[in-house]
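Only one chain is given next, in structure tokens, and it is the form predicted on its own.
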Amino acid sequence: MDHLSKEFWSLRYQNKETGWDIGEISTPIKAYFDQIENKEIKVLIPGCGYGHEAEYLFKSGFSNVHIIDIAQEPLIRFKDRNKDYPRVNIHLGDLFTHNGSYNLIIEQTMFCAINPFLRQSYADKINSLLKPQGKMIGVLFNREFQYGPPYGGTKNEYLVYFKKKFSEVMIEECYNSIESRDNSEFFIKMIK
């Protein structure tokens, strides 16, 4: 089965094969969110899964947070947990065909889930969805895996994809990862 298909990801959720889900917001991303003052910015979380980041932002007063996932199962669970969340901001679909314009895009687990041959297309798509001076922040693996998904990578590899499209690219080792991901994550910030 094609691991890029909605069927593949739906089956993973149905079979509870969701090892990437830590059950809460990622600590490096939470630390970034906690310093944002403007809660009106338009945010997109692609490949949102169960949407812990979106839930945190919404409960913190952010009013314009959009989520998208190719599988419906995690979105149904998100809706069940967040009855007051604006349904118009929940998108079932493929990021690569999504249209919109955002101030901030959050990378949590989508980049490592797609086949590496799509990584440049991903960087291009994220750039196209950002408003001028928009940012993408998040975490990427600072390690490689023999098989995927997930697919890891190196800082030099990531720089190749993102330097083509962004005016500023920051990739640094995470100092505040959860214990199971300690020494295996980069925190990233890209500015259009």
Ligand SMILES: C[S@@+](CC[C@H](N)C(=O)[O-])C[C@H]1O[C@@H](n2cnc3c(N)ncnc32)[C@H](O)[C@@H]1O
Second form
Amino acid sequence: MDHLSKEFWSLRYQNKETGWDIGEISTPIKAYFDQIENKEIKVLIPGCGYGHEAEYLFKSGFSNVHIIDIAQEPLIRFKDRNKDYPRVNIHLGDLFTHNGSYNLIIEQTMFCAINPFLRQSYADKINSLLKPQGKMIGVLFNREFQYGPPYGGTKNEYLVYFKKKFSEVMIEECYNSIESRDNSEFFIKMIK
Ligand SMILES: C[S@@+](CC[C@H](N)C(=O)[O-])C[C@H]1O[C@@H](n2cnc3c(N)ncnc32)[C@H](O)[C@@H]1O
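Which structure goes with the form predicted together with this ligand, now that we have seen the form predicted on its own?
The next block holds the full complex; its first chain is the one shown before.
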């Protein structure tokens, strides 16, 4: 089995090996959401897992939030927990073949979950899914790991991928991480 295939991720959920899941929206992303005024913007959350960010946005009145995951298990749980959430905004599939046009895309442990050789394709794909002036925000690890996933990285490496197509690329030490990720992540903001 390709160790990062759909089957790989499904099995991780079936076996409850979901150490990445923090059980709620992460604080840096929540702080960003809390200052957005227009709740009608079209948002995509790739590799959403159990979808805590989407649940938070939905309950806060955002009306056009889409989630996508390659594994069905977390999406089934998301639907169970969010019975009123629009089913058409829940996508089971591969981000790399997803089509759409979004104002905002959220990165929360999807980039570190894909094979590193796909990183440039990820940056290009995110860019292509954004409307003009659209943004991607989120967090990326600021450290390396011996084995992955998660795969870490450095600011200089990330800059190479994102500077190619984004007009503005901001990668800064995150000051409001959850305790277990303190000093180990960047907050990022990329503008198309
Ligand atoms: C490390 S988990 C993070 C889940 C969630 N973002 C969180 O923070 O709890 C990575 C997620 O990305 C999903 N994933 C991996 N490759 C994907 C792809 N190519 N397209 C869509 N989802 C993918 C996995 O199924 C998994 O749910």
